[in-house]
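Only one chain is given next, in structure tokens, and it is the form predicted alone.
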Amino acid sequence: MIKLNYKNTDEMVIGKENGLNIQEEFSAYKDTIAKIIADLNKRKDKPEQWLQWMNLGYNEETIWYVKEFASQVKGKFENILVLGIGGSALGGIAVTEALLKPYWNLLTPEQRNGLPRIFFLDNIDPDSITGLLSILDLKKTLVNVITKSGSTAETMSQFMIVKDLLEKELGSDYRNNIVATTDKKTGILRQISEQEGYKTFVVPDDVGGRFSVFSAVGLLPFALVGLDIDEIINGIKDMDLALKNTDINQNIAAQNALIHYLMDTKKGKNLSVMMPYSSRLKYVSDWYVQLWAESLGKNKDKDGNDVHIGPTPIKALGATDQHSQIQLYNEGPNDKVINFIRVNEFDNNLEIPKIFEYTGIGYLGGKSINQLINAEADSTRVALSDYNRPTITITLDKVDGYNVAQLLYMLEVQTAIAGELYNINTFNQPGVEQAKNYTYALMGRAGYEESAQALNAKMASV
């Protein structure tokens, strides 16, 4: 199982300005945390909770039929090409990009095994959708576009883009080359698929975007290049249960979740760094920002109260962002909780050769890579609590399907708890939902005519 030191945090360390009396708030906040977790696991089951993705681990059928497809279409093609944004795709890079070997995409097909490579377009800039698809022979790529709605414009113009050409080199087989997840029953994308014929898979109602990694939003994807799909259930499973736990001294997550909002609100600490020092776990962080700042941004209450409230993520990568953040960190405002994830044990191990040593860098001689990124880590843990920084690490034995699972429902489940402890609906997301209908307007969409004249009104005046 992942590790949770939140050492770091506690005043012993760090300071009573800064720091809090852990065992003291974990045992004033104890019924608390029990009366959480509890409530959320018994809303799971039920309909418009939004809580659907704590059950995914468990839905055989999605994991059958996503295991059945990557079967079936083995050795068929030589890319994948995922249309998604937001929660659509970043889980699938966040995971992929750790899973995969790295630089995957360059590989040979010899060393990827016959597996394809995977492309992600998640985002509608025009160079880089050009860029990509003037590289990519369409005929041998496997198109899985994902949007729960149907009507998300960035993936459907993609789409649309991506179809015209499909068919223009395919002729009516392009539909082979093309696998829609979407909503079971409705939406364009539901009905775009049944009209023209294509393989599709379900977004589950009560799964928002930023929580659908599991579902076969990720799932197909990652079936698709190869990766254990069995390794990854087992981690969810196994990190479930361990957080079914309704002993706060025994959760990690309702843990850090607790620690986090209390330095929220209590020590004006709003900011949350989620620092990997792991190239692999890079784009964790990107999946986090959207996780915490979806989830935990709210302008009201559940009570209607206006509250403006929400911890700010921010991702880095150690120990690269030692040489770009951490001079920050240490010294500017003391408004951050910086979390570390460090991993125990690296798929290869680089030796430093016994070279100059008659230098100042003749020391690193003998020792290998390996240590190095985990003393930069250690190092710069140690070095913010002189600086009365609060700091957790988040400890992986190693970067593999199992522990990666477990990360990223962890940090689910700890945004659902903190999302009650701030007492706001974790799952919703109206400060996005304006954008989009203001981008429907702008670009004409039946229905918004209203909304266009007011908005190019607006345009005009700042």
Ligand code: PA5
Given for the second form:
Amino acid sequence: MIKLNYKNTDEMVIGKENGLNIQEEFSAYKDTIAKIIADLNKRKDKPEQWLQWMNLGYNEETIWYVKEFASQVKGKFENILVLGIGGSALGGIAVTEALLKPYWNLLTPEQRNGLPRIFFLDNIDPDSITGLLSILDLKKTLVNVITKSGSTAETMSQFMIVKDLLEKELGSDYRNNIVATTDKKTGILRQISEQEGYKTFVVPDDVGGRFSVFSAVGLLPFALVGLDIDEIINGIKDMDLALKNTDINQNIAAQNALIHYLMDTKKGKNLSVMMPYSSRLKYVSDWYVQLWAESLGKNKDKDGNDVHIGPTPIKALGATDQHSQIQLYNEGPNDKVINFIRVNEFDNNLEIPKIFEYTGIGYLGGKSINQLINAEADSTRVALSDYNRPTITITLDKVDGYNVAQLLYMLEVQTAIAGELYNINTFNQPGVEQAKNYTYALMGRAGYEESAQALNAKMASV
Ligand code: PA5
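Output block for the form predicted together with 5-phosphoarabinonic acid, input the form predicted alone:
Below is the whole assembly, all chains and molecules, this chain first.
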């Protein structure tokens, strides 16, 4: 199981001004936390609670269909092209970057065991889209278009371009190169899929985009590139079981949620840095940024009060960002909680040769890069504690499906618990919808005429 070390948030380590009396706080919040966890687990099966993501590890039917489809198309495609944005892309990117061999798309087909390359288009930069489409042989590409709402302008505009090209290249057979992941019943992509006869997968009801990584949104691309779905599912289930424990002393998601909440509300530290010491986990930070920001950044609490709260997430990468951000973290404002992710065992042991022994870098020879990266994680943690800066270390034994699934699921539960502590709705995103609606208005979507008028008036002055 992954581990959480929060010693460096304790006042005994970083002083009373910046640290918490952890044992006292855990005791004070014992009942509140127990109630939150019990309540989440009670509400998770009820409709409209947006907690169905807690059941995704047990969705045997989807897991079976995903594996079945992946085995049907195995060997037929050279590329998987995922079209999606936000919660419809970030989990897929984070997990494939973590679990596929590094530089997967540059490996030969033999090195990939005949499995396809995978590309995510999660932006609407005309140059990068044109660039990618110019190198993919679309005849040999399976396009997985993912949008829960079925109407997101970024995703659907990409899809319109790609569908048009596919049809031009493949004639009426183009449908075999498209699989859509969207709402079961509603939305424009569902309507198009039915009219056109695409193969479809479902984003289940009551699962928000940023909590959808273990639905078909993530599982389908994972299966298509040969990731071990069972290993991922086992990771989720074991973590889910562990996090059902209502005792804060035994529940790492509750511990990290409470520490972040108290650091924000009592100590004024409302920035949450996610800093894995593993390049393979780099995009877990992007995924976490969305999860934490969209879930906790809210203007009203559940009682309708204006609160305008939310800790700001920041992404960083160890050791790279030691040479870019750590100066600020050590000596700038003491307003952050820094989450390190540390990996015990890397897949490779990379020795540094014993050369240049007569110079000042001779000490590195005979050590390994593995030692070096973890020494840097340890030394940065200690240096930050010298400056009384709170840090938390999440440790994974390995970067594999089991551990990465545990990590993501733990962070999801942590976010849900933090949302309850802040007393806000963790699962809505009116701020995202507002910008989406303005985009529809600007681009002339029917039904948005009034917004367009208001927007045009405002644009002159904003
Ligand atoms: O988490 C969310 O709800 C958002 O980030 C959505 O995932 C994102 O806006 C994309 O939405 P959709 O899947 O409807 O295209």
